[in-house]
Every structure is written in structure tokens, then in C-alpha cells.
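The chain below stands alone and is given as C-alpha cells, in the form predicted together with its partner chain.
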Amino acid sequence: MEALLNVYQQQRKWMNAILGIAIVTVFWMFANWQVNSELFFVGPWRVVTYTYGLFASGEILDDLRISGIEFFWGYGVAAVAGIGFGMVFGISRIFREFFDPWLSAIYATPSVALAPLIIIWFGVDLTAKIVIVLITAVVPIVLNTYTGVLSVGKEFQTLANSFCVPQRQILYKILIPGSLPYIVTGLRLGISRGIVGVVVGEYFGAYAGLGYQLFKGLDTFNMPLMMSCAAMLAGTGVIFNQVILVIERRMAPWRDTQLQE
């Protein structure tokens, strides 16, 4: 018993963990089997096999694929728009001034409601689906950025302006490296309004991806799918969001503590 106690003690961390999904697990099942009734509920271990299923008949494949190639380009251009916008509103005191009331704005809009009007623009071909990811994404990656050049304090500045750092080489030495906690977090912020991008765009009539499934089961009734659906885009912001950490980690190992978002 001693014995027990003790492992406990040293692995209480990771014990509890384990424990806290086990409770959350036993949970769900009970509410599985009160509800009784896959038209409105479904348990964990049937949207373990119900996803394994579609895994192996293949039927889903060619969904992640379209939703992946919607992400994928979606979130790439706009980790690479919002750093770049992110560090001029920053740097620029111009720049600054004259859109700091746009990026307020930004930061309270709820981006996805433009998806309609890129549909329009757009159509309703992958490049407008690009673009809704596009611009959900963006928001909290640019607005990070902005904001972590500006906690970037004057006296690294004053400091390489001391030691006669020329001007464009501040850029690479003091801003992005003292931006970088705050670029990761608007990345991985970014990750999760993506995903709904995703979902909201497959919306205006896709014919394939996750959020085209996850409608299919709405009209269906298909809870298991649904559930599945669900279960799989939320897995990938998971795995997308410790993707980033470890890089995080692994490009600054300076840092002791994680920033709060």
C-alpha cells in the first residue's frame, strides 16, 4: 500500500492526468447509456470504430484531402501575410497610427462572417475556401505580431544602435527574435479559427471535406459521423497546436516560461 502511495507521489502528474481523462471517458460513456439512442448520442468507443471505419473503407480520404488542401494553403499564406503585416504595423510608426484603429477593429470582427461574401466573390470553387481560411486565420497572427514588436522594448534598440547595428539587420537580430513568443501564439490561435474556416467554407456547397461531411450527418441524422467529423477536426487542431510548441521549443530554447494567450 506504502509502495503504491509512493509511486502516486512521484507520478502524481501523470497519474492524474490519465485519471482526469478516465473520469471525463466514464462520463461520456454513462450519458452514452442513459441517452441510449444513436439517433442522439454516441460513445467513445463508437466514434473510435465508426472514424476507424471510414479510415478503412476509404470513404473519407478524399475529404481530407480537399479540407487539407483548404488548411494547408489557407493557414500558409496567412502565417506568412500576418508575420509580415504584423512586424510593418509594428515597426512602422506611419503605418501604426494609420491602421491601429483597423486592427482594433479586426481584433472584434468575427472574420468568419465575411465567408458569404467570398463566396460570392469568389465562387464557391477551393480558391474561395483558400481565401475564408485565409482571412480567419490572419487575424490573431497578424494582430500577435503587431503587438509583440511593440513589446519589444526601445532600450534593445537604443542598445543596437549603440554597437552600430545597421538598420536592416535589427529586423533579424532584435524584432523578430523578441517577437517570436508572441508569433507563436497568434500561430497557434490561428490554427483553430482556420479549422472553422474550413467547416464555414465547406458550408457554401462544397462536394467533399470534413465540414461537407459534418453537414451530410447533420442531414441525415448520422450522429456517429457527426461526432466523428467533430472528433477528427478537433484532433487536428490538437496535434497542429503541439506541432507548433515543439517547433517552438526547439528554435527558443531561451525562453523558461510559456507565454499566456
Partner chain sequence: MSKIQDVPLEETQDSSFVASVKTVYNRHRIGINFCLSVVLALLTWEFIDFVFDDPDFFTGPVAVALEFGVLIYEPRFWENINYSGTELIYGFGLAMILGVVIGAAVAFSRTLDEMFSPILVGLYATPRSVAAPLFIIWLGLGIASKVGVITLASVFPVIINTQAGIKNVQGEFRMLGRAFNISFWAMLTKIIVPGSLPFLIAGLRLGYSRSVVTIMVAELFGAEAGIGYMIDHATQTFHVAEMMVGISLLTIMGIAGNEILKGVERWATPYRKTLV
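The structure above corresponds to the form predicted together with its partner chain; please give the structure of the form predicted alone next.
Single chain only below; no partners, no other molecules.
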């Protein structure tokens, strides 16, 4: 028994993840057994086989490429701009007081409400989808970054100023490391909202993409296609979140990131 407990302590993360997946799979299979109609619900094995068929035939590859371009460009710009503006928000009180109401307004506005306007302004090509992803992903990054800057103890900045430390060194040695946990949280939230932005953008006037295929499956009662695309979108979010955590471990090895997992 003690040996099993030692193994569990050493591999607790992976064992808990596997147990969670197993529990969800059991409930998923039970729900599929209760519904018993592929028009309304499909089980996990059907989703796996259908997804394999999409990749084997190459049918889904172009959709993955288009959705990937939309997400990486939109999220990449959102990450850079969000961290930059968040730092400015945290440092400059005047800037924060002037733009904070507008930031809150954008955050409170559903992306579905903004998407038609963006489609009208930028057309139905990739540019509009990238802008939608950018707008949906950038706000939580900005909010968390400037919250992190404000959370850094004023005593550290006062001590640095008393020793005439240059402002650039204060930024790179105090503010950014101190606010890094908040930045990582913002980046993780931005991933989820960015994926939602991809789906919303492809709902309006798209010709390909995972979101387009998802709604195509919904319109044609092709439940395996719909749930396969939903599973791929969810899996993408999980993978990218883990990548962000790995980057945090490399950038801030002094932090115990186990608490965030």
C-alpha cells in the first residue's frame, strides 16, 4: 500500500488527469447510451474514429491550416499588444484612467455582436477573422498584465529609485518578473477566448475552418463532424495552455507552478 502511495505521489499529475478523463468518458458513454441516436449525440469512440477518418482522408487539413493561421496571427498580435499595453496601463495612472472604461466596454461586449461589424469593415477573408481573434483575446491579457504590475509591491520600486536604478532596469528586473504570474494567466485566458473568436469569425461568411465545419455539421445534423471539430478545438486549447505553463517554468523557475495546474 505504501508503495502505491509513493507511486501516486510521484505521478500524481498524470494519474489525476487520466482519472478525470476516464470519469468524463464513462459519463459520455452513458449519455450516448441514453440518447441512442446519432442525430443528436455520439459517443467517444465514434468521435475518435470519425476524427481519424478526417485526417486519413486529408479532408480536415485545409480547415486546420486556415483556422491555425487565423488563431496564430490574431493571438500572436494580441499577446504582444496586450502585454505592452498592460505594462503601460500599470505604470501610467493617467493612461489607465482614460482607457480603462473603453477596455471594460470591449470586454463586456460579446464577440458575436462585434463580428458582423468587423466582417462589414474588413470583408470575409482572413483579415476579418484575425481581427476578431485579436479583439477577443487581447482584453484579458491587458487586464491581467496591468493588474500584475499594480500588485508588485511599491517598496521594491521605491528601493530601486532610492538607489537610482534606471527605469528600464526597474521594468525588466522588478515589474515584469513580479507580474509574470498574472501575465501567464492572461495569456491562458486569451487562448480560450481566441479559440472562441476563431469559431465566431468562421460563423460569418467563412468557406473553411474548424468553426465552419462545426456549424456545417450542426446545420446538416452531422453530429460526428460537429463533435469531432469541437473535440479538436478543445484539445487545441488544452495543448496551448500546457505550452504556456512550460514557458513559465523556463522564465520563472523560482515559482511553484504546481499550484496553477
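Positions refer to the first chain, counted from 1. Source: prediction; values computed, not measured. Think of the rigid core as the biggest set of C-alphas that the two forms share within 1.5 Å after superposition.
Chemist: I want to check residue 238: does it shift between the two forms by 2 Å or more at the Cα, with the core superposed?
Modeler: Superposed on the core, residue 238 moves its C-alpha less than 2 Å between the two forms.
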